[in-house]
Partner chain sequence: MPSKVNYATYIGAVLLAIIFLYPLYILFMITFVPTFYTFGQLYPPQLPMGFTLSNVYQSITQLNLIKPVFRSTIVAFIVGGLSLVLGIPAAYGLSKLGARVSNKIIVLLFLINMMPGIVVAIPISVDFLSLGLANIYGVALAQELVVLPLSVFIMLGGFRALPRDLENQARVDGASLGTTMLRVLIPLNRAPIIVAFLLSWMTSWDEFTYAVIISPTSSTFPVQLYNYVTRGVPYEASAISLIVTIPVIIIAAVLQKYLKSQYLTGGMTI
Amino acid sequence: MSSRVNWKYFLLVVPTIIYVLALSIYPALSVVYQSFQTPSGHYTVSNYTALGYYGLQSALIDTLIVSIAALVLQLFLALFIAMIMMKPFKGSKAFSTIVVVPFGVATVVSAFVFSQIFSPVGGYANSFLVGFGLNPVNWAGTSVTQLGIVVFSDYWKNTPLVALILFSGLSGLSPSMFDAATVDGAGPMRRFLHITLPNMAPIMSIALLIRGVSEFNIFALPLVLIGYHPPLINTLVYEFYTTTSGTIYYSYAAATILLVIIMVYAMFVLWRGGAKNYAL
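Chain above, on its own, the form predicted in complex with its partner chain: structure?
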């Protein structure tokens, strides 16, 4: 193929590349740049130091807790779901359809429904507990229960995606491996630990990368479910952004921190998962 032909086809890609670069690199650079500025245009790191007084540490820790808890829960249950989907049983098609349904529900809608379920007054979770003779829980009472309902709601909405990813990974595994292990006397647990898990590691790291980046970016769900308190990184950024009186520079600083965390996380997973595996 001559280079002249290459150029002609490359021109077809140029609009997309320009579109994506113009709408992402430029804004990201301007966020980083302005995070080091005062409203009057001087250079400063005061935006970062000020964040400490506004609960940046706890927002970071809470975001980490929510992300890790949600990832572990989603990965574990999605693997379970994917393994059920692999089994031929009557109604397996209905099961696959039911499991995929939350994927189609808008985040704000699912947040609204869970806010009704976990409402401290007139909530369905409490009416369930009381129906079983247990004490009702004040879900809005502590930050532990608040973060818990965020994790649970997030799990409902996003597990289907992870399950579908893992399902296609499982369908790619050769059944003969399992047969051979069974003949050699390996039980279900050992087959899972020594065959399923190692062979699923690359696709699980992809699921971790995609979901992990989204978990750090979790925004609409906590905003509807628990508001600004306890703050997560995104709700903190948004609070600075919507509050008047010059706090927009704090939001730039907090957004820069979020950007750095996501870049580090993506690099880490790509490195641990073996960049070679991403055979694009």
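In place of the form predicted in complex with its partner chain, output the structure of the form predicted on its own.
No partner chains or extra molecules come along with it, only the chain itself.
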């Protein structure tokens, strides 16, 4: 009887297994296989060595800068927002609704809005600076400002998702732990450092994993924000979309490199989360 029950449960997940194999595993393996081929069908590594001429190193650096900066901003601000959402106060429902709104805005739409905000001529950001007697800034003029507007736009769009994940984790913490720590004389900072953060480590790892994978794939934001100006920064996807789209095997090689980076990042985050769980 037990074996029949197990087979029944297995059959229920068969459609999911087929879906993952057909639309995730097989395409990924196919791209890796094609990345080592030439148009004539021979095997080579020249597709990878040629990427150096297309700005692979600078694209890797820019992708890491954007990803790390956005993740740090999103994590700290989201944790702050989640802790505010945990406190009952007048207008808490309205606050929670406002916080979630950016996540419901399409990426292309939010990118277009921020392109208008940071427009060098007539942009709202420069109008704000001029209103305070400051000089306007050419936001697309340097690599630093381009990185800044991409990171800022990305963190505004995706912080609500991280906040919701952290809020669910905070909701699962037992109030008795905080009450016991308060009785023992622990202040707010010590409770945060020794109770909140250690218990939130697994949830924070999940949030970082979800957002980190998306950060490495960032494309629409730089395309809309800086695509109409001479690009001084190039994320991996954006760079190879604009330079290798006419050479399909180079594109496969670029996609394989991105896949490897994401896999290494995912394993690192999962390993760190598991290590923290074990330590707890």
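In this text, rigid core is short for the largest set of C-alphas that superpose within 1.5 Å between two forms. Numbering follows the first chain given and starts at 1. Please read all numbers here as calculations on a predicted model, not as lab measurements.
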Displaced residue check between these two forms: residue 175, CA, 2 Å or over, core reference: yes
Residue 264: with the rigid core matched between these two forms, does its Cα shift 2 Å or more? no
Core-referenced Cα shift (Å), residue 11, between these two forms: 3.1
